[in-house]
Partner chain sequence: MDSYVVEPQSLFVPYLSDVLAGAELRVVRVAPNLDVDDIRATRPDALFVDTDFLDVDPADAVSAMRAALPRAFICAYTNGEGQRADRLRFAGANCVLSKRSGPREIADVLRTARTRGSFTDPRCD
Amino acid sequence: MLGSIAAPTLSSTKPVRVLVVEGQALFAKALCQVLAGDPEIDVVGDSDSMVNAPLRRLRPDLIVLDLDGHHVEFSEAMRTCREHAPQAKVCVLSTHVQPEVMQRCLSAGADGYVVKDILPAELIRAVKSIASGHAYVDPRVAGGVLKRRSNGFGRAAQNELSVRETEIIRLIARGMSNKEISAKLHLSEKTVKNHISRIFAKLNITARTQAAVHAIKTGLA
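Structure block, one chain, which must be in the form predicted on its own:
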């Protein structure tokens, strides 16, 4: 499953510096407590908004950004982040399961999208994955993306993948397993695995979550 990612071992011996940006104080403290329980994560603080966060002083490696309950547009929050903490990756936390909301966040520069009912252990895995340079999206949302975006990127992505590979990456983005893809396309599981290996090599990725994000960002899904 796309959401069942293994917690990566971070290459650096230094813990990931995480800043929580959450409008509700109680939920912010709960998030900090969950994340601080992992020895590879250093929670450097929390703030009620990106505007009020001391980004330059804290220099976080990753920001867990609540999408809900803010008056500031997400694109504006991302501009603030890129201006004051260009080194930071952003993991969006939201109640929205709508694919179009996730697409908007990814297009604005977010590195991950997590729905708030995620288990604490899975949140930690998502944060570590994003901190390691891998994208993460909730598979329930990625699986709901059935429409192409009309921004022109779909054609470019198709040019680097074969017709069969394009079919397979779309099915991966819908959350289908190799066995389900095999049945859908009337291929052996071994053939599906070979196609996926070639997809990963062409796109320079290593995980199904990354394939899903690529499909969503480029309009293939």
Second form
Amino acid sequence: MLGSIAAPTLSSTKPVRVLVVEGQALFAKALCQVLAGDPEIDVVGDSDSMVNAPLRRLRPDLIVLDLDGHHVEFSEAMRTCREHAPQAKVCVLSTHVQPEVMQRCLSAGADGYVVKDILPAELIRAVKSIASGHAYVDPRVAGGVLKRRSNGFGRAAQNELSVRETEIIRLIARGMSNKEISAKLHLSEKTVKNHISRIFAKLNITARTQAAVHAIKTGLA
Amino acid sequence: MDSYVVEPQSLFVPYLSDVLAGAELRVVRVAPNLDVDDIRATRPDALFVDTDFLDVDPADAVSAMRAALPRAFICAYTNGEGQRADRLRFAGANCVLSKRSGPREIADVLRTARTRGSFTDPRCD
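Alt. form predicted in complex with the partner chain, vs. the form predicted on its own above:
The next block holds the full complex; its first chain is the one shown before.
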């Protein structure tokens, strides 16, 4: 389900146990303060990363995960979460309004996607919606997805980068040469070149700098 | 000190404003991105800029702020380390502050930086 949900009601009277995973210490405190202001939410802790979070001990019902403040790959954070807190729903917080960033998060298993200029009351609504089993996506970003679909269903999937291509574009954005990328990923330089050609074709670009800009703008780097 | 904050994470702004108030920085205006004309028109004593979400190069942004307000106190708030932090300092930031800082640390650092004239968070080195 895309878009915002009206007046979520929680089936249980128990407060939702929320863990905040946020790399910016100050923003973590701000989030905890906003969420703790609601009597139906129990903030059980905060952590600077999913790896450092005591997930098994805290047993959160829902994790608010900041996409921006982490050096760890998002899918890796999701894997850690699924391994140690399989019951927890995940609400991603991000500054990115690009639909492709949101789609990547949802594909990796997130249950919601919220942009950081959201109002505190709307964030609480999002958390409750997700906790009660609904998906929640910022309506502005969801609108972008629907627009892309209406412009040609299926075309987006063809142009979507594969996992390997995503890895490579991320390394390009870090300024690595083909040789360095091939060494890091244990691939031949020719294979790396082939991947890069496919990336260029999919993104309709012609230069590495354009690829780097795309990676940064879409939150890949 | 009247302060101008550049911060797109608006959810975070009320809390940040309280923390800045603890360092005697009174937030008079908040913008989601760099707007040099607006900064010039507001003429704050201090600028607090989250450099990680700008549409332009962070060092260029600080440099533009410094050119617009040569005597203002500029604090660059960043996840950057090493060269990225150095560039912010060389561009004219009085204070380079790590995002790993907690609220009390931020207030202390801002007070120190204002007294000394400059401060770089060791975690940004």
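Positions refer to the first chain, counted from 1. If you're wondering where the values come from, they're calculated on a predicted model, not measured in any experiment. Rigid core here is just the name for the largest C-alpha set that superposes within 1.5 Å across the two forms.
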Threshold 2 Å Cα movement between these two forms for D48, core superposed: no
Flag for A201, CA shift 2 Å or larger between these two forms after aligning core: yes
Core-superposed comparison between these two forms, A211 Cα displacement 2 Å or beyond: yes
Angstrom shift of the Cα atom of L185 between these two forms (superposition on rigid core): 49.5
